[in-house]
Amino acid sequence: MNTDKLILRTRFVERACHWFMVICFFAVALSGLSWFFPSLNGLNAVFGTPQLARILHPFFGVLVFLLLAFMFTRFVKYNLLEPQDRLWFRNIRQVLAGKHEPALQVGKYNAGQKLLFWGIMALISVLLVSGVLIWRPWFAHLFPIPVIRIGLLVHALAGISLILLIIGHAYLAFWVKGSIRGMLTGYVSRRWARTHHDRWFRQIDSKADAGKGGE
């Protein structure tokens, strides 16, 4: 592939890890819901049967877990909220609309970027709690009835919001052009980084001049 006029903007570990994590994520969603909505059982086949995936199923959440608090360490810095952020929220209609002028100082992830990511993290986090008050035969029996109870309402309710955010990032992801190629091949055009991330472009250039200025 020729990289010239394509900027990096996702490494190969980064990327390797987020795929990863989608596989284990879809196998622990649908059988997740195939216990909250008894009309979807079938789904608990995606561990073989249902009997395995009532062990995997916890087993497979912890993963899901560490693979999320691993792309914690490596996007954490760029998700932080910056005043700039601010324009994006004020623009949002435009956002929305597909239209990108004025140009909004959009840093490597844009603020409702920043939002899906903390909002994940925090759900992951609520499942991860959660999901070991309620799970036999390791820890539940550690752990009253009633507290047990109020486990399994936090965990389906986390459950649901998780899965509805992850739904949101993927639809997002292909309604913005360019993308989903970008996770795949960790590359984007130069046009598409100027266009949905112009401070962050902005940046990559500058570092990229002062380099040849160097050589």
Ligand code: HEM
Given for the second form:
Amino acid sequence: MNTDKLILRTRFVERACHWFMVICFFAVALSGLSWFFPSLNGLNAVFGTPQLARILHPFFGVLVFLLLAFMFTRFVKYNLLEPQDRLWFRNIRQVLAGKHEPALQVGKYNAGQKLLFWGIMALISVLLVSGVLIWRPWFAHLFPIPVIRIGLLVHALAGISLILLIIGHAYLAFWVKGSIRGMLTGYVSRRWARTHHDRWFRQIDSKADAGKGGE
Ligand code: HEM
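Take the protein just shown as the form predicted on its own and give its structure as the form predicted in complex with protoporphyrin IX containing FE.
The next block holds the full complex; its first chain is the one shown before.
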């Protein structure tokens, strides 16, 4: 691939972590959904058998948490809310209409992506804590029954919320052409960067002019 006209957006280790985590997340989400209604029971075939699904769901859940914790350390600095993000919120109609003029001073991630980032991190933390509370046979016996009941409710609500959030995240990733390719290859075009993340593009450009290259 000729990368002369492209900009590195996401490094290999971050992409590998994201896509491995997506596979694990799907397995955990489908097996989790399979326990909501009898009609969804078939979904636990994702782990082979219902028994395996029951055993592996929590272990894979912890793995998803650890992979997201790693992503947190790599991405948090780009996801802190800044004063310029107000402009994106104020012009949300323009964003939804797919209009890119005037430029909205968008950094590496836009305000919506930042909210999503914090939503994902908050929900996975809630899932981890509530998941440990209800994890039989390892930890559940350490807690009184009412606590386990509340844990079950919180775990189910947080699980549904995270699945809905991820459906939105995946939809938007397909909606913004070039995003998925960016997360697969690591590179985006200069035009993509200028159109969707103008402030980030200017920073990259000025670093390149100063001979530092950029991410
Ligand atoms: C089919 C499912 C998914 C697709 C197509 C997808 C696609 C993408 C793409 C294209 C990006 C890069 C966005 C950009 O460069 O502006 C991204 C970033 C990200 N994704 Fe996904 N993703 C999926 C599932 C998930 C899941 C299941 C999670 C977590 C539970 C997740 C968490 C993240 C995070 C934390 C980022 C970094 C965004 C930020 O720092 O603001 N993704 N994803």
